[in-house]
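Single chain ahead, written as structure tokens, the form predicted on its own.
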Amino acid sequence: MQTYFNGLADHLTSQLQGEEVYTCSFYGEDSDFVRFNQGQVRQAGSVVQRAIGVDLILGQRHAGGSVTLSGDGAEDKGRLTKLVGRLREKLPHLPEDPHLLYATDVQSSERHGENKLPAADDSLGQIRSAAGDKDLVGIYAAGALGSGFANSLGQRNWYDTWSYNFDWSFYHQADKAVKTAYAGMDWDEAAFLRKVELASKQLEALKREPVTISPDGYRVYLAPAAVYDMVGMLSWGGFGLKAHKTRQTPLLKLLSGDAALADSLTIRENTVEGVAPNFQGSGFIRPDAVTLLDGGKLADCLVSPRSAKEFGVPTNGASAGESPESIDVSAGDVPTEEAITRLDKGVYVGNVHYLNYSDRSACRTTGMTRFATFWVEDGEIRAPLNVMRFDETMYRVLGENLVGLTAEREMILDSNTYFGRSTNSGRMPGALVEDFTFTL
């Protein structure tokens, strides 16, 4: 992929006229997808795709477009020639962009991941064997992802990685299922089987008569997947410079000093240990890590090139949305194996279904439980819990009511495959929380 991309970048350079400049971003994947139902392979296939986006720049005017690539050099160079021509036609009709900023200091780089993926027969065989006679439903996606950046100033950046993501459930009946995932870069059969064992125990618990609790505040344990969803909500403007400057951040009360988060909470954009590339679409290099929250207090913001230009500060390589792509929540001191014991009496939340802001400026979220949510007494799962709606502020969940975070963390890869496999990821602990409010 890299050699092919570099050839296309050189071709783009040859198409420029006068003082034109271009930047371009490349995405490619070679992925296997396997769909399981009732523990058996029901559909299998492979996806090989490449795409490139180009921004043609003349002074402070610029126009962008993208093309899907065929893999045939002559045909793809022809597509790019036509794209550049169309963009050139648009430029005179566009206004100057006062916030346009792209990298002019050439910082080329290469970062190659190591392919530690198992042979497909091995991983799929382990999955079928683990399913046994259970109704296992899920999608296994694995393979290579490649990202590239180039500009007409001579900068070339490349990043590739190999990863897998098995997003699956043990289905019982109706809306009762144990949903889980196993993802990463290095398949570990023992770790996968531990996941299967836990899901199997929860499946047996799902077969018991479900209970309904009255709306109230309860002690809860949020599994890493649930924490990932909730921390993900904070990414909707929580850590971006523009959202802070325009006072549209959901962490507005934290920014103004009117609310606090727990001293034990540290959140980073941990690019070096994620699966996202260490550069962005305007050519700026991302640092290995950016601390967003340090001991519950706001630290650095994610700063895109446009925000850097608008507010007169340096960029730190954030993408246009200024949301973390490799989010990392620090570990605590609660051993995961003791989490339910320390929960004692309350609700075990494996993951959440539907999550949104009910009051964005107050960082208040609403959502629903689903799948493996259990009622716990005396540190043991007693029964599955019928679906409940909750409404909570993150200042309580990750602040005054946070009892502790688990010492072990889970690597979670975003399972989205719209247009291509996502490179977003998270490294999450579980969380014990007091007085978590269920409303319906």
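These figures come from a predicted structure and were not determined experimentally. Rigid core: the largest C-alpha set superposing within 1.5 Å between the two forms. Positions refer to the first chain, counted from 1. Compared with the form predicted together with its partner chain:
Once you line up the core between these two forms, the Cα of residue 375 stays within less than 2 Å of where it was. Here residue 401 does not count as shifted, since its C-alpha moves by less than 2 Å between these two forms after the core is aligned.
Fitting the two forms on the rigid core leaves the C-alpha of residue 194 displaced by at least 2 angstroms between these two forms.
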Second form
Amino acid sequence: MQTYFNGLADHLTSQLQGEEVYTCSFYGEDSDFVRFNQGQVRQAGSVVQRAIGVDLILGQRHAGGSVTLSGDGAEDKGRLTKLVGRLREKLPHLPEDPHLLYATDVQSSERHGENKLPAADDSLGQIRSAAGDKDLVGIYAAGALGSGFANSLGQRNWYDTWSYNFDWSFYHQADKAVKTAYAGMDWDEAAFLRKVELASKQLEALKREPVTISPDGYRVYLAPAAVYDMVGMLSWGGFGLKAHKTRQTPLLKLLSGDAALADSLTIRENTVEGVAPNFQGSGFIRPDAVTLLDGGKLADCLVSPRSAKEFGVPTNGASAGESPESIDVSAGDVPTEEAITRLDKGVYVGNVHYLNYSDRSACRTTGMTRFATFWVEDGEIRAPLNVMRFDETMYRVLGENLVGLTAEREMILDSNTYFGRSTNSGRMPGALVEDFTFTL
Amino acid sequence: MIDDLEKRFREIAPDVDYCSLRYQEESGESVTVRQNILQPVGDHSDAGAMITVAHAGGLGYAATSDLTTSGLAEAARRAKAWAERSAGQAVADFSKLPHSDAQGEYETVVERPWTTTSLEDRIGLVRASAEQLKSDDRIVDWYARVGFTDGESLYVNNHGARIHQRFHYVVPVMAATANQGAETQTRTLGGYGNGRQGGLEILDQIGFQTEASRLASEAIELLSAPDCPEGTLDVVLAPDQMILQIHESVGHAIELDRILGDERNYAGTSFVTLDMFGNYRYGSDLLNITFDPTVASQMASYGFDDEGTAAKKEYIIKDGILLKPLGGATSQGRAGIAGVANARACSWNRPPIDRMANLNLEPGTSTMEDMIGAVENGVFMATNCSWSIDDSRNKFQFGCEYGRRIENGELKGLVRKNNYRGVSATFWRSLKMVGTPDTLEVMGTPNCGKGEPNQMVRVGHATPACLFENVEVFGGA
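Output the form predicted together with its partner chain next; the form predicted on its own has already been displayed.
Below: every chain and molecule of the assembly, starting with the one above.
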């Protein structure tokens, strides 16, 4: 895929006229998707897709466009020729863009993965065998991903990986289920079976009579998957410079000094330990890490090239949305194996669902418990809990009511497949929280 | 192109129980002016095809953007291999499910195509609205955007079906954000719910050129407004909130694939079960919900779904009783229950699943004055800004940008941070009044997410304003 992309980049260079410059971003995947329901195959297939986005620049004017590629070099060079022609026609009709910024220091890079994926029949066979007579539902997504950047200044960046993400649930009945995932680059049957065994044990606990609790404040343990979703919600405007400067960040009260987060909370965009490419669409290279929250205090923001120009600061290679892609929450000192003991009495929240802000300025967030969520007493899981709605400000959850974070963290590989397979990830601890408000 | 593709498909279609080609192409432009500065103009073009094969009971698909004969042949080979691999371990015998032999065409009615104007004119149009949003120093961010998309699709199979459709979408968005100290308030033009099919005439119909100053003023007024009161009150919901209420607590709940369990690992399950259809009281007698892909300018109107089933208007809930699920031909065959033509894919690279399309609440007989007049103590809420619901589509909580107190049958002062929560299974039974057609708005959004692999599709909702009684409402932190 890299050779093919470089050929397209060279072709784009050959199409330029006069002082024109281009930047381009490429995405390609050869993916298998197998969807399961009740341990059977619901939909199985493969997707081969390649697309490129090109920005044609002349001074401070620029015109951007994207086009799907066929994968055939000759055909695709023709498509790019047409695209460049169309963009060139637009240029005189567009005003100068005061916020245009693209990389001019050439920093080429390559990061290659290795194809260690099992044959589809092998992984499918293992999954079906592991499911046995259980009600397994979920998706196996696997294959090659390629991502590239090029510009007419000679910069070439390339990233490819062969990865799998089997994201699945074992269901007991109705909404009582255990959700887990087995994701990575090197499929290991023994490791997969350990995941299956752990999920099977939790499934047994879900077969007990569920309990319903009254809306109130409860001590809770948020498992790493739940913390990932909560921090993901916080990432919706929480760490981007534009959201801060335009006062739309949910961390507005932290910014203005009217609220605080826990001293033990440090959050970083940890690119070097994530699985996402370290370059972005305008050609800037991301630093190994950007500290977003340091000991509960706001540190650096994610700064896209446009924000850098708009607000007069250097970019740190953030994408246009200025959200973390390799988010990392610092570990604490609560041994994970003691988390339920230390919870003592309360709710073990395995997963949360459908979060949104109920008061954005106050960073108040609502959402639901989901999947393996249990009532705990005397430090032991007693019964599955019927789903509950929570509505809490993050200044309480990750601030005054945060009892502690676990010492061990989980690496969570995002299973999102909108438009393409995600390379986002999170390194997350679990969190013990006091007086967590359930409302419905 | 369409004829060539059909010819290539006939050449490469393998000898199997079922084989189809679904071609989908989209191209368009997005013009955004933020803080009076033109943002990079989006120009996108996307085309590809999916070959689907059912054979020996298995089902497989392969999507490709290589539309040559050899490219399609390779996709057919891969699709057949997946069908063979899944045979004997699939959720249904896909060879035995009914397959479409329909033929037909559909095209959006467009009065004023966006392509008949110049790029400068389109930029000027968006800029004019955006500039009106900056009415005060407290407006700290503002933008206006219009996205135009033209689409074309072809569905052919080895059972004689041939369906050719053309779509033209317009998605206008506008927002003004005001700030004072530690408080920020945003007003939008109907959230992200003003998408429709058509041309530039849509912008006139939704007030794209006339509503900017009102939105900016309201954002500023909200900064100093009191919070929404807390208590069990009556609420009048405007159409730009009703669309979320319908979408989340009716639409998703009655999707047949959710009921069959396909979505349990991602989007969720449903509190609705197959035995409820035909007898379950979903809401009060005033609740009438239709699946209607025939509304001319609505976002998800079409002639046929992506499995080749002809689409028509059908009652889903009538006089409060749940009648039919939202399930396409495949789901209907699996469940043994009648549904509607709603098997849809977001693009050529994703397989069809059950989606909402246009799901509308039929108008009633109460004027807005009737509804406000009937409330002794309540809140009028408009424009969704927050949405959350459990995975069974029962316990929900929504928030609205704009609210007004209603006291003794009269609209009173502005309130902010307007939230309410409830349970779908009982909420719709508290529907007390349904607005007349003059309160109805035809709305739609391009952003409904669901499916594994994930898919984002366009959905439409047309609804009048409605009055609900005894709702749990509350304000901010």
